[in-house]
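Take a look at this one chain, the form predicted on its own, written out in structure tokens.
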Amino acid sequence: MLDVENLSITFHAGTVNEKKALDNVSLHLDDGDFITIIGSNGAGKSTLLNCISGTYENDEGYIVLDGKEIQFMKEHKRAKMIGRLFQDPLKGSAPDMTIEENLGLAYRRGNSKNNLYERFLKIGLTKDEKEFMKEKISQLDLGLEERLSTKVGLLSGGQRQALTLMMSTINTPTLLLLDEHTAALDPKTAKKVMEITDHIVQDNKITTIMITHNIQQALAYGNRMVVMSEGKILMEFNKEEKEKLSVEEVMKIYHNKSTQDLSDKMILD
């Protein structure tokens, strides 16, 4: 389903700031896999997602998604297949547009038969589309289905992140990338958004990669866990191995195998 082979990228090559951000990374995901990735700052986690999504162009290696080689494909074309959430709840949605309008744009994303702005901004949503949006947003159980005309900029961080999650999955993506998407939320809200995430991923069998600094979260969700350090995959655990691990054991293994230190945030989480 997803094959990342010998992926490498160097930032600031040939300068004093040269850094090997990814060093010969290989990773395989089957359909429906939900992989969590942990590692210290600078381990290469977000860089890996940026290469998969097309934000960065890798120096070496290749990326195959659903049988198609995509490493030379432009980012906006990959976006038709890849849904992505970022740490900042303000990314991924338009604050001056309503909940309904944001969902409408996401719903029509990647539809080559229609021009998004021409059809949506001039004609708007059909009655059936509006009912579909209301039904979808009600699944979040946040009461947003009664606030479809509310501008997104008026929502809380948790509500906005949940909305962005729905926008990213309203047309089931081939691959979902979650880049610390609960890190900026308070613990109670983060727990709610994570429960919603797991529900959507499992119900729709979406192949997913999630970066998190929360070791407990990485152990609790998904069927595989990958540990990265210095641009390399340090360790990988399957579901059965993951279920036997504690946070303390993961920290001990990491310190024994890595020259990097876990961040204070990971330890506190």
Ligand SMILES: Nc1ncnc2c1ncn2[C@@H]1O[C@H](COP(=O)(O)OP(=O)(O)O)[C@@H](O)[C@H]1O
Contents of the next structure:
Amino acid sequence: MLDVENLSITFHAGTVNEKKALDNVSLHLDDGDFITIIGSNGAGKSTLLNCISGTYENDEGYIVLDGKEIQFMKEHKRAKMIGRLFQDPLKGSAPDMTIEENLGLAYRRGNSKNNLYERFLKIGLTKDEKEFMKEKISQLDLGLEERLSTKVGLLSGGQRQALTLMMSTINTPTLLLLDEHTAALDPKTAKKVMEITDHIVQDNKITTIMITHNIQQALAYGNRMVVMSEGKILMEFNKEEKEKLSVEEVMKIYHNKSTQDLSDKMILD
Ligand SMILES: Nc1ncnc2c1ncn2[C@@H]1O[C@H](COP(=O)(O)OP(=O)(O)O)[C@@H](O)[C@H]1O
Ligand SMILES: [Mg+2]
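Counterpart to the form predicted on its own, namely the form predicted in complex with the named molecule:
Below: every chain and molecule of the assembly, starting with the one above.
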């Protein structure tokens, strides 16, 4: 389903600021895999997702998604297959548009046959589509289905992140990339958004890569875990190995193997 082979990228090559952010990274995901990635700040986690999504062009290696080599494909083309969430809840939805409009746009974007998208901009959603949006948003269990005409700018960070998640998955993506998408939320809201994420991922069997700075979260969710350090994949754990691991053990392993300073950015919440 996803094959990342020998991926490398260097920023500011040939200058004093030269930085090899990814160094020969290979990663294989099967259909329905949910991989968590941990690693200290600057390990290359976001860069890996940025290369997969096409935000950055890798220098070496290739990326195959669903049988297609995508490393030269433009970012907006990849976006049709790849859903993405970031740390900032303000990214990914339009504050001046309503919940329904945001969701409708996301839905139509992925089904943009026959100028439906253009039509939406002119005449809005059909009755059936409105029902569908309502049903989808009620799955979040946040009461937002009663607030479909509310402008998204009025929502809390957690509500907004949950909405963005729904927007990214309303047309089931081939791959979902989550980059610390609960890190900016308070612990209780983060937990709720994480539970919603897990439901959506499991229910739709979405192949997912989730970066988190929270080891506990990395252990509790997904079926595999990857530890990155200094642009490399340091270790991988399968489901069974992951289930046996504790936060303390991960810290210990990481500390022993990594040349980087442990834990400064890896939080135990
Ligand atoms: N656009 C960029 N330009 C220059 N350097 C970058 C850029 N993006 C990332 N880097 C560098 O690459 C390294 C890895 O960054 P990143 O992937 O964001 O780390 P992580 O997400 O694991 O914290 C860091 O040293 C960072 O400064
Ligand atoms: Mg990052």
